[in-house]
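A lone chain, given as structure tokens: the form predicted alone.
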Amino acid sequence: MIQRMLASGLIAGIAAGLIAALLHFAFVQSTILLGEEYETGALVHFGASGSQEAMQGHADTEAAAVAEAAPEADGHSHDAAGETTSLERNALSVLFMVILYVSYGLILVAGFGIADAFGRKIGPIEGLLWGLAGFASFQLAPAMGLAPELPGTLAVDLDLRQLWWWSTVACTGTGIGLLAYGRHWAAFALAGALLALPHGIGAPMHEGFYGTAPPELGALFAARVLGAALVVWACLGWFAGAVWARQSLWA
């Protein structure tokens, strides 16, 4: 059992970290390079105020900041002090996606291996609706609450975001399982009250809202990031589905 728990989550997790490191480069970097120019000065927000060539000059800033980020997304060095290159950086992130998708396909397949000791079988459409469901719980629930956070954005405690996340997680996928398997109402209610409990309690905010990049690019970097991590999860579910099901049959 043990092996073919490793073996389902390094190769759904290894396939997915890529398809991510992909999606990442295609629509999230670009936004993350651009926060990183307000968060440094080089670009600077404005509201609403000020005359029409002004703001029409300032649309051509960030234009011509994201045309200049688009190569560097492609191996092109980049970093002020020039200790690091958009290579080694573009590496680092793929690195850290597969990394990160190997960890969430363990966890997956943890989950594939207690439904199989209660006689659940599990192959790729049931794996897709378990990605589907991770993704409710790591990415989507948490999100609601703390949305993901352009560079430029000031966040609150640390601790307190962390401590919120994780409860969220856990709360929002013992909901799902408790509706997905149970079979008394008592287990449904339950699961309606851990899935409205952590945003009941509601995530640690600031007071107000404030932070040097636009919000609508924190609005657009949210909306891909969340974007991209929905298809990833299904990937990451339907690949670890399918592995484990095909070491079933030759097992």
The other form holds:
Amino acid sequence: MIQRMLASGLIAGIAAGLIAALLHFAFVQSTILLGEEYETGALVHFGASGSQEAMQGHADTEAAAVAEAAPEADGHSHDAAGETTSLERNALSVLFMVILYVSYGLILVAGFGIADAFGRKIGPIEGLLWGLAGFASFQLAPAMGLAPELPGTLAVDLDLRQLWWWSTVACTGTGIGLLAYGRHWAAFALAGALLALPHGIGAPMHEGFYGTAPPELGALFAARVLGAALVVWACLGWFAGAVWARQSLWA
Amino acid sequence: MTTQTKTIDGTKAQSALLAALFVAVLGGAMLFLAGHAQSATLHDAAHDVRHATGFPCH
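Any chance you could show the form predicted in complex with its partner chain after that form predicted alone?
Expanding to the full complex; the earlier chain stays at the top.
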């Protein structure tokens, strides 16, 4: 059983991590780099400062957007803070994307193992549904309280946010599990309560807003993060279910 | 948990649940390292991924 879980989680996690890295560089990384330019002050959002800087900020934004279109021309321009090259930085992102989705994959197949112990068969289609549930638990529900943070976002104490993040993941995951596999109205009522609880308590956040980047950029970043995550989680679940089902044929 | 596994072999189900627990803890520990641990090296290395996957980062 352990071997079956490790194999499914690892294979699906590595494949999903590589897809995640691809989508990250296609959609998300450019918004992070642009956000960092506002964070360091290389760019200034006109709403945040005097009007004479408005045109300057706008022109710089367009210049940065153009620079992004040619990645090899970017990267070595104004990276005073970090000594790592953009190649190292991107390689680390690929590595950690794979590590992250392998860990999600292992948690997912641990769920398969529990379902299996209760006599539930898991295949690619069930895996896909589990993947969507994982997306809702690990990405969407936490994001409804703690929206994906563009660099430069000011937020409250990290420990508090991490605690809320873990609690929200646990409540949402358990809630969806009860909805899917519960057989009694009490299970559905408990599921509803668990799904609502973290949002009833509310995520820890500041009274005001102190971000340096334009709201349009933050919105684009958050939407792309969630969109990419949805695709990757769907792939992760499908792959894990497919490998899981195939191994039951061998066993 | 054990009451609901009566239809299948009890010890087999129990060892399956233990295995699932082990794999879940392993995945959770890796998730903590990749997404939450605050050592400076880990944080810097995982920085872009943490932002791009919605973790509270700083």
